[in-house]
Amino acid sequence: MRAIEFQKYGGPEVLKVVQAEPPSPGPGQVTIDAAYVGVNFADLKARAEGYRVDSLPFRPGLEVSGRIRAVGHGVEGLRPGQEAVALVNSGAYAEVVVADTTTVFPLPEGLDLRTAAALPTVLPTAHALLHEVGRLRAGESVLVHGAAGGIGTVAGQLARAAGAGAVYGVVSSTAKAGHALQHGYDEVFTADTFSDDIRRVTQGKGVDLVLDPVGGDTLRRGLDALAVFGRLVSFGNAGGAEPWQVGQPELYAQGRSVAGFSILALAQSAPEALRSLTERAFRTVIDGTVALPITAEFPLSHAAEAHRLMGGRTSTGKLLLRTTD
């Protein structure tokens, strides 16, 4: 089989194409003849710096739709050739995937192999940071960064399906502005200026619920936009800084709270509670509350054009690789 692998860190031109003999599933796993893999920004920091990646060669990939191939010792519900989507914790570029049973999901009726490669990661981390985590009520304000790529997108058509009052997004450049429109933001600002912007369109009151998948200096400013009781989820550090940390003096004369939410984390502490939480956002997609624009497909053996548009930070909505060429 081929798979996409890098011996040493850098930038997309370590992704090489190689063979490898079709992997096994061991006892509760089974193995995906993949149809399509997903692209994420996880992909781009463990070939760029070694985020979560344990020892060279390193094969990437969080998620993956396709056929079932086999199934290992004890594994119940699921059959060779039933179509399936998964997420895993690395390995899914590659067209034969091993993931364990806990995070298979039979594919649900109303989705095809497609467009359930672009759900694992992004749908049910966008649910988590607005509903388990972010604890939205209706009539409350939002403000999610990184409005125009595959969570941001779904956060917006989420948090406007929850009755939320104002929905704001920032994103990187105007040029982005306008796909995120599209999916349920009343208004888009930029990142050098969106504290200021919020405190204007707020009248000075700031806004009850923060998405930062960004981090460093973008976090601290969020908290600063952030109303009186509001709440800030961290969901990742995109952009690197060193982490920090907040206490009593930011948080109690107003009453405001920090959480931080990873769906791979889940996945390892409480795979039951990832399950349910899983299940509960794909039936948004099945009954049409939410659209997830796949927005590039690439072959699988052209994974650095798809890592190189994602780096370039212009891209938006989901990013797919298709086993086919």
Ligand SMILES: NC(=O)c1ccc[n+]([C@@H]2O[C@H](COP(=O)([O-])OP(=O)(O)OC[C@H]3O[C@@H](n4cnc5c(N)ncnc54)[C@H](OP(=O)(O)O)[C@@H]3O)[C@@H](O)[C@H]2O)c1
Given for the second form:
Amino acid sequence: MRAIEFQKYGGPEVLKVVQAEPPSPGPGQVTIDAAYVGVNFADLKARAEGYRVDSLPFRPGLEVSGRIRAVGHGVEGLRPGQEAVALVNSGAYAEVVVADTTTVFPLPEGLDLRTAAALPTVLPTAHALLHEVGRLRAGESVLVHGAAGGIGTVAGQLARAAGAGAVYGVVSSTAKAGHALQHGYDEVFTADTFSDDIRRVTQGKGVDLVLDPVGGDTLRRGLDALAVFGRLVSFGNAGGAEPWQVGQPELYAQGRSVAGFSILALAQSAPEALRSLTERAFRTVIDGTVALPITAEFPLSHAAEAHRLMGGRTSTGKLLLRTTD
Ligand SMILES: NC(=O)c1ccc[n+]([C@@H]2O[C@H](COP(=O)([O-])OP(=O)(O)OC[C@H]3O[C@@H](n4cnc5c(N)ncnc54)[C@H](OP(=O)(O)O)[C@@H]3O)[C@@H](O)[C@H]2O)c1
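With the form predicted on its own in hand, show me what the form predicted in complex with this ligand looks like.
Full complex below, order starting with the chain above.
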């Protein structure tokens, strides 16, 4: 089978097509003949700087859809030939992917394999950021960074569906604003001016909930943009800054909270919680509350092009790889 791996960290060009033996499932695992593979920003971070890479060579990829090829010892409720979608810890950039059954889902009725491959990371994550962690209430205002990307496209629609009073987005360039405005956002600002913009549109009051995948100075400015009793959820470090620390001075006076979320860490620590979160989140696509447009699709062997597109910060919505040429 073919897979995509890198032997050293670097630009998209380090992604190479390799021939490998198809894996066999261990106990509690299945293998999946992949049809589509989702591209995530975390894949770029792995390739460029070793984020979540234990050793080299490394095969990136966190989500896959396809047909179950084989089931390992002790697996119940899944069978070869069944269509499924899975979140995996790594290794989805391949024609055959191994997945722990705790994060394998029979293809939900009403979804096709292409649509489903785009969902396992961003959809439950956006749901958790707004609801399980961010505890959004109807009428509250939300600010989402990376508003035109995978998470951002879903978060805008989910926030609107939850009855948010205002949904604000932040993007790196005005060219992406139109995409965000079509996916639930009331207003979209650019990263350089967002804190002034929030002050202006909220008449100095601030927003109730900030979703921050960037970290560093952006996280600090996001905290300053919070209203009294506001919450900030950190879920990434796209800016590459040192890990953040927040203490009494930033929190006490205004009753602010800071929380965090990682879907991959949740998959390890509380797989049952992840399963029910994912099932709740899938329902929002099945019932038409949320649509995640796939704006570009590449053959698996052209994974580097997908990385170039996302790394160039011009992509919107979701990027996919397909295993057919
Ligand atoms: N914690 C979790 O469970 C979890 C799960 C999935 C994703 N994430 C995080 O959520 C974010 C979006 O992920 P995605 O896969 O949906 O990707 P994406 O949004 O489709 O594309 C990458 C995003 O990163 C932003 N970006 C790129 N370089 C940046 C930089 N140097 N500083 C600030 N922003 C930068 C881009 O926004 P602009 O160009 O508009 O700034 C773009 O929206 C990523 O940070 C990812 O790590 C976290």
